[in-house]
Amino acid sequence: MNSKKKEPLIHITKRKALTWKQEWLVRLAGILIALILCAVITTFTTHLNPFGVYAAMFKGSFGSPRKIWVLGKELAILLMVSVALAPAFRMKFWNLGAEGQVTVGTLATAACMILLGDKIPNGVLILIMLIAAIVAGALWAFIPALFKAKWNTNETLFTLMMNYVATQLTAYYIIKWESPKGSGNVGIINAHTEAGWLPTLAGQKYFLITIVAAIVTVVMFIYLKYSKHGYELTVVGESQQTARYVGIKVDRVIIRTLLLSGAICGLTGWLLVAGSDHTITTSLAGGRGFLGVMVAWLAHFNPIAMVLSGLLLVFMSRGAGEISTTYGLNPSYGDILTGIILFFVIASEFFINYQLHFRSSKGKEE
């Protein structure tokens, strides 16, 4: 007996790996149909004219040299976590805590400048601060990092549970610092003497900070695509098993990477407090520590493809700003233009690695 048994509408199979250009490529494509998505809501709801609202979001970015510059020490500051995540999503260690590692550096950094400003040179003040916060991040990730060792944690629970640890205690020391006593601030540490803060070079405030994001992603880079450091990890976030079989000393490949992930969260929370705020407050990561999970995934853990991801989020981030103060609209407003254009550029992620096959006309036959 024959019968007809039909196809599903619509199955799903895993596309062959397509070339860095074509997977731009799709990317362009998603974020231009969220574009033309988010021009029909905005005619619809606000009546106004989108590329007049497009115009807005590109001059909050790029509209003078100052904006130009805190565009780019806003990508400094999320590239450099983004990157100091990297290693260890390799390695496929989730490791959520950068936004706690990050805010202990704030705090080991601040503490230099608040007990030792008036009492060393500047420029070992600034060397001392930088270790302690490199330190300081350094140990807010090894600690996870021994106990997934050596007893196999969940990762995941640890870092975010670290978070709150390090934001509670910077509120701590924040009431102890306070300045005037009862405003429950620290305000501009050594805005008198300047003591701890970072120099300004080329007449620039933020040109230490591009410089110094730019050269850890490129050293990373490097670390990860060249080293037998990166090669190791890689190889642990593979297999386990296979790497213990082929003599990598697994414990010491998670520590080691840990502790460097840690580091550079502690210099980015340097870079906040001596080189761009000169304060210090438990909100000061400002949530970079997710956002670089975002940044770091969309670039497929890729240092240099990071400026890519990270340019875009700050950018949709400062233009949504300015939406607000051009038209005077709610500030959600602009969060939902950019949560559109984010969830498509998520989404051709899905089209980049599976591929939609649709039932044929004529049925299957049995």
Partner chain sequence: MFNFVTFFPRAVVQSVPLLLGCTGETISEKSGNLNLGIPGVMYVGAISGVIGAFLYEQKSGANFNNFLAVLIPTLACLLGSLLMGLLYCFLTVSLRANQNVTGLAMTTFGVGFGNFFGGSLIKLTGSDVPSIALSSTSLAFTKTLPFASKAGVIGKLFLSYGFLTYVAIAIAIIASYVLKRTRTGLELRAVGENPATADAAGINTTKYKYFSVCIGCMVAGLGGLYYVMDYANGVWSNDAFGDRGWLAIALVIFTIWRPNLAIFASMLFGGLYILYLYIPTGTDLAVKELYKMLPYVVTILVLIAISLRDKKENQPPASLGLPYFREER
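Form predicted on its own done; form predicted in complex with its partner chain now:
The text that comes after this line covers the one chain and nothing more.
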């Protein structure tokens, strides 16, 4: 049993803190390697020229002013969701329910448009839609937050289940409102009167959405970094004990933060229905609730950095859409590529925090 043990082949230690420049270089390297790997995989599975594929993706994202605007809108919506999640995550509240919070926001907006359509002035209608969407989103986040605050109920699964409840609720109303009857969908709401549609600013349909997202992002950045609320929720996230010790009311902070988180999701739903799609389906949120988690995490919950991580993911999905039309591939191919890039970015965090020592190189170092 006392046979001679070998020195470990690879030995891992924590490394000294890197400068933020080095950190971003590591992440960039991760993304580059991922893109190369994606190219190789693309060639093997589809026998297409990977450069052609990337060129097509680039064209799909930036190929024309219209495409750039669509990209901007997609980024804005995704950014809104990610920014909404940031305070909750910084508080270590794993809100996987953004999907549902956005969905109820779309539902509330659509409900106002359908029910109040031509009965009140358009400005008032849009305002009521806005309030309804924000209240609905906030409510959807409030329920799990309340139980988390009072009884420490597992929020990850609670919020996740709330997504499906929201989806089914929307499905119920879609059948109620379907037009024409029996079609199973609602169609464009107020197609003739355009009641409740957000106005076109500066000649661009998506201008308003982009502006709203930019404002929300900057405000959230300031809120998290400089406000008393932002400080409180960070303390709660790091240690609830410490928070109580200095007299922070933990349950109140949890609920307040989630109300904010849900309200922004609701606002996103409002933008989606009133500003972009003008209809309601069960999947308007389109998985952004989950994608937003990753955007937020990749940016270390810093709203400004989320613009970059969000752009990366939106570029992938827009690009994948282009590939599918150009090459007749299934659009899910984009999800595969996105997944691969995420894996590499996740992995690159390791090389930021840890250092490897190999057996052979050891003698030379010391």
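Between two forms, the rigid core is the largest collection of C-alphas that superpose within 1.5 Å. Numbering follows the first chain given and starts at 1. Predicted model, so just to flag it, every value in this text is computed and none were measured.
- For S61, the Cα coordinates differ by under 2 angstroms between the two forms after the core has been superposed.
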